[in-house]
Every structure is written in structure tokens, then in C-alpha cells.
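Below you'll find only one chain, the form predicted alone, shown as C-alpha cells.
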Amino acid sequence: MKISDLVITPLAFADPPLLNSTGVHEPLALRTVVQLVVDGASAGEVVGLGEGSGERDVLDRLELVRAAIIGQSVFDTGAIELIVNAVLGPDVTPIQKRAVFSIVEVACLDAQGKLLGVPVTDLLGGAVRHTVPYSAYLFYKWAAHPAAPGGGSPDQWGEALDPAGIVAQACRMIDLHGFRSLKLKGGVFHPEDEIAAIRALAVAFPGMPLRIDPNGAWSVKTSKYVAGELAGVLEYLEDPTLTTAAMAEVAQVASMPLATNMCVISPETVPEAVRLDAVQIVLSDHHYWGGLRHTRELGAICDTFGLGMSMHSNSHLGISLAAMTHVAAATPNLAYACDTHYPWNSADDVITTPFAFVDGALAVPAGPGLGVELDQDRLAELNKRYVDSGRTTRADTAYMRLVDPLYDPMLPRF
């Protein structure tokens, strides 16, 4: 079963004006979909799907990899990873290489599942859970994009710039999708305002697990203060400050676990975090960790050192969500509800049957493979939008500066 082609399609889809520590999401998010064509199957060609970053450098690296993997067995992902690393060479960092390989590996696993007639979970050792819980991802946001084409009409979610707005957003998320845990993207406003928002959520949804993630926007002093103010309120506190050493200082006084997707980002970064007891929960992300099998390996590492495990998210569509769900279902100690941006972006999905959350969870797609099919017309439409936009990279800070020319993303902000 040899790979005969890798079709690489960049696309752009609608994204709301979601605020974060580096600025605000632009009207269009960028993503890449690949179609891995495999010859030699009895039924003819089989196509495996993958999804990942839409940054120009990732697209360029995928193009380099494409020619090198043609002719390889779709089942030989170990050799394909070595090829990816060799082709990209020493000037590309391991993290950047993993971001490229992850897209290809998911497509290989999807094709393998289709060839064997089994879901991807079976290729990862089998499902230990048949539904995967997700957390509502709450954002401070503007009512509309100020610089959007056509004048920036308000979107269906409305404005959320204070505790009342965040609570209203959470209510809508729960009404639509049934989520049973809530996460707020912080690092936007003064910590006192964000503490007030978390407290308002705790009052509105008593007993519901709550999280906040300021993406390293707080100093160690501020992080300790927030941890004290929200003792007994948060399920966990995610990346309040930068660096593993700084997180360790906060962990010494915090009553709740600290979580990260910024300090522990590779196997090499685990030992220091464990030695310093800097984090208690690692947020996996197969896009950064090098695919689904390496994410399962991360699960084993976390289990060895007694670390909890959840899942990080960025703006994504249904192919990535399918992959996230399969690997979460096959990782025994991934016990916390996963993050997902999908409710913000699902209207522009490129799969024929978009996902629907039930009680905040997704059933593992039955397969074969990832269990999703590509909508070719929709893919072409979003590819045209990408080409017409002229965009090649995400630029939250530059977009924010259209509104606030003096905006400074330097961290820590508070």
C-alpha cells in the first residue's frame, strides 16, 4: 500500500474577534488540509485526511516532504517520520518538524483504518472510553470585527467584555452544546476583572469545573495572588506565568493544580518540570507533539510521573477534532475534559457531517479511519477564500494594532 500523492490545500475560515494576551483573532483563520492518496488497495485508491497549521512555512515544508514520501508504505510511519526529519534538515527545529509530521501521520492513520476497516482508536491500542468530554472555551470578545470586510456586522455571539458577558456566553455554550466544564481565556484585562469573571461563573454554575488560561500574561507575584483569590474555585490554573522555573514558584503556594501547554512541549522538557514540581497537568496537542502515537507516548510519560493530562486546542475544523477525539479515547489517563475551539469555527467545516456535542461530549467516530468524509466543494470554497485573502500567517498583535496602535504584547502584562 504505497503513497502515490499528498494533496496539500490551504484554506481560510471565519473566526470571531476573540481576545487573548497577544491581541485578537483576525476575521479569517488559516488551516491546511492534506489528502494522502494510497494506491494498491483492492477497491482502488484510498485517501487519508490530515489537518494542521495554515502558516506559510508549514505549507512550504509539507511541499518539501511530499516528494520524499511518495512510494513509501502508508503503514511505515516510523520511516516516514525519519524522512520528514531528514528532508527538513537541521535548520528546522524539532517542534517545527513535529508540526509537519503530525499532519502526515494523521492522514496515514486515517488511510490505514480505511484499508483495514477499523477506527483509528484500534490502531492506537483500542478505546478506553467511547465518549470524550470537552470543555466550553470562553473568550473575551468584541461584538464584531472592526476591520472586517463589509463594515463588521455583529456576530451571533455578541460582545463579552465583562463578567456578565462571559456568563451570558457560557450560558449559550451550555444551551447549544451541553458542556459540563468551562475554561476562560484570560490575560486580556486586569487580573481583578478576570477573577471577578471566574467568580461570576462559579455563582452562575455552582459545582461546574472552571479553568482560566492567561497564556503567561501574569508575573509570578500576580500569579500567586490570583491563585490565592481563586483557591477552591478553579479545577486548575493554566500557564499563569512564563518558564518552568516561574511556574514552580507559583506551584509552591497554589492550592489548585497548575496545567501547561507552554512549558512542557516535548519529551525533553518533562524532566525539569517534574524535578521542580512546576506543573501537575500536561495539556497534550497532537499537532505539536508529532501526531497521535506520540501523544499516546506522552500519556505513558505522564502516567509514569503522576502527571494529569488534558488537551490543548487552537482554531481548527472537523478533521482535527476527529483526530483529537480518537487519541483522547485511546489514552487512559487523559481524564480531564479537552479544550476545543470547534463551536467557534464549525460553521465553516470541511467535513460532510459536522460534529454535534451531546452533553458536552463527542462519541468516538465509528470509522473506518477517522470516521469523517471530506466535502470537496466546501474545501474548494475555503481554498479560494485563502487565495483571495492574500494572508499567509496569523497576526493577532498586528490586527489588534489596527484598533490600538500602541498595543504592547510583551509578557508578562500584569
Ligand code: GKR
Contents of the next structure:
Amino acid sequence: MKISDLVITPLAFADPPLLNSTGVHEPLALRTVVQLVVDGASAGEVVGLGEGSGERDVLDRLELVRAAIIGQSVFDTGAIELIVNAVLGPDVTPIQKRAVFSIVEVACLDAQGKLLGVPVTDLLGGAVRHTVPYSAYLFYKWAAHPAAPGGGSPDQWGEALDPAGIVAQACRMIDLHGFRSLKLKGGVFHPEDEIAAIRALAVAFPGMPLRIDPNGAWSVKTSKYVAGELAGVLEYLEDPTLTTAAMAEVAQVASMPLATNMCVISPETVPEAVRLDAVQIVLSDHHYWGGLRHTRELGAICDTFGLGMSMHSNSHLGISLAAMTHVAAATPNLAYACDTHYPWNSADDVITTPFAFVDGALAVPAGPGLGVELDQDRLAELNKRYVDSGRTTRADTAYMRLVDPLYDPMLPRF
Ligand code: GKR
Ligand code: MG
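Given the form predicted alone above, I would also like to look at the protein as it appears in the form predicted in complex with the ligand.
After this comes the whole thing, all chains and molecules, with the earlier chain placed first.
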């Protein structure tokens, strides 16, 4: 079962003007889809799908990897990881290597599942849950994009710039998808305004688990203040401040667990966080941790050190969502509802049957493999959009500066 090709397709899909601590989402988000072609199956060619970052450097590295993995057995993901690391060489960091390998690994697992007639969860030790809960991902946002292309006309979500707007957005998310926990992307407005938004959510949705994630926009002092103000209100407080040492200072006084996808981002970053008791919950992300099997290993690491586990997300489409759902279903201690940007982006999905949340959760796809099928026409359309856009990288700050030329992304801001 040898790999005979890796077809790499960059694409661009519509993204609303979502605000964060470094700026605002551009009208188009970039992503890459790979099709890993495997020869030797009795049924003919098998194609495994993978999805990951659409940044130019990731695409360039995938191109380098492509030639090196042709001829390898699709079942030898350990050997393929070594090849990826060797081909990318010492100038590429382990984290950058994992971002590339994760895309290939997911495609290998999809192909393996198709060859064996089993879902990817079975290749990860089997499902320990058959539905995976997700959290509504609430964002402050503008009503419309200020700049072309795609700019001008308001989207269906409308403006959300104050507590009432955030509550209205949560209502719509829950009506559409049934989510049972809520995460607010913070770090945009003054912390008092964001505290007010969380309090408004607590009043509107009593008992619903709530999280806020300002992506390191707050100083240690501000983080401690917000933790005090939201004691008893938050399920967890995510990355209030930058650096593991600063998180540890906040953790000493915070009554709620601290969560992170910014200071524990790789195996190398775990020891300091454990030594300082800086965080209580790690947000996994198979795109950063080197694929689905390494994410399962992260589960074991978290278990070892008594850390909880949740899941981070970035703008993504359905192939990634399938992979996220399989690994969450196969990781026993991934017990919190996972993050997902999918409701913001699903209209542009490249899979033939987009996912539908039921009560805020997804049933684990039955497979084989990831259990999703690529829509080739849609892929070609989104690839054309990528090429026409001329874009090669995400630039939230530069886009914000079109509106506010003096915008300063320096953190902490408050
Ligand atoms: O989509 O703006 C965004 C988020 O801020 C994303 O970039 C973060 O990586 O969702 C992420 C997070 O939890 O930090
Ligand atoms: Mg986060």
C-alpha cells in the first residue's frame, strides 16, 4: 500500500469580520487540503484527505515532503514522521515540522481507514464516546467587512460589539446548533466591558459553562482582577496573560482553572508549566501537536500530571472537523466541549455533506477513514479564489489597520 502522490491544494474561504486581540479576520481565510494517493488496494486507488494551515511556508514545506514520502507504505506513519523531520532539516523548528506532519498523518489515517474499512477512531484505540460536544465560539464582530473583496454587505450574524450583541449571537448559535457551553473571544475591548458580556451570558443562560479567552491581552494584575470578578461564573479562564511564568502568577489567586493553547503548545513546553503549576487545562490541537496519535499521547501526558484537556480551534473546514471529532472521541480525558470555528465557515465547506451539530455535538463519523468525501468542484472553486486573492498569509493586524491605521497589536494591552 504505497503512497503514489500527495496532491496539495491551497484554498481561500469566506470568513466574517471577527475581532481578536491582534486585529480582525480578513474576508478570506486560507487553508490547505491534501489528497494522499495510495496504490495497491484491490479496489484500485485510495485517497486519504488532510487539512491544515494555508500559510505559504506550510505549503512550501509540504511540497518538499511530497517527493520524499512517495513510495512509502501509508501504514508507516512513524517512518513518515522521521522523513518529514529529516527533509525539513534543522532550520525548521519542531513545532513547524509538526504542523506539516499533522496534515500528512491525518491523510494517512484516512487512507488506512478506507483500506481497512474502519473509522479513524478505531486506528486511535477506539471510540470512548460516540458523540463529541462542541462549544459555541462567540466573537465580537463588525456587521460587515470594510474592504473588498467580499466586503460591504452585512453578513447574517450582524454586529456584536457589546454585551447585548454577544448575548444575541449566543442565542443564534444555540438556536442553530444547540450548543451547551459558550466561549467568548476576548482581548478586544476594555476588560470591564468583557466582564459585563460574560455576566450578561450568565444571566441569559443560567448554568451554561462559560469561558473567555483574551489571547494574552491582559497584564498579570488585570488577569487577577478579572479572575476575581468572574469567580464562580467561569468554567475556565483561557490564556488571560502571556508566558507560562505569568500564567503561574495568575493561577495562584484564580479560583477557576486556567486553560491554554498559547503557553503549552508542544511537548517541550509541558515541564515548565507543570513545575510552576501554571495551567490546569491544556487545549489540544492536532494541527500543532503533530497529528491524531500525538494528540492521544498528549492525553496521556495530561493524565500523568493531573491536567484537564480541551481542544483549540482556528478557522477550518470539514476535513479538520472530522479529524478533531475522531481524536476527541478516542481520547478519554478530553472531557470538555471542544472549540470550533465551523459555524462561521461551514457555508464554504469542501466536503460533500457538511457537518450538522445536534444539541451542540457531532456524532463520530462512521467512516471508513474520516468518513467525509471531498467535493472536487468546490475545491477547484476555492483554489481559484485563493489564486485570485494573491494572499499567502493571515494578517489580522494589517487588515485592522485599514480601518484604524494606529492600531497597536502589542500585548498585554490592558
Ligand atoms: O480565530 O481569532 C481567532 C482566534 O483568536 C484564534 O486565532 C485563536 O488561535 O481560537 C484561538 C484560540 O483559542 O486562541
Ligand atoms: Mg485560546
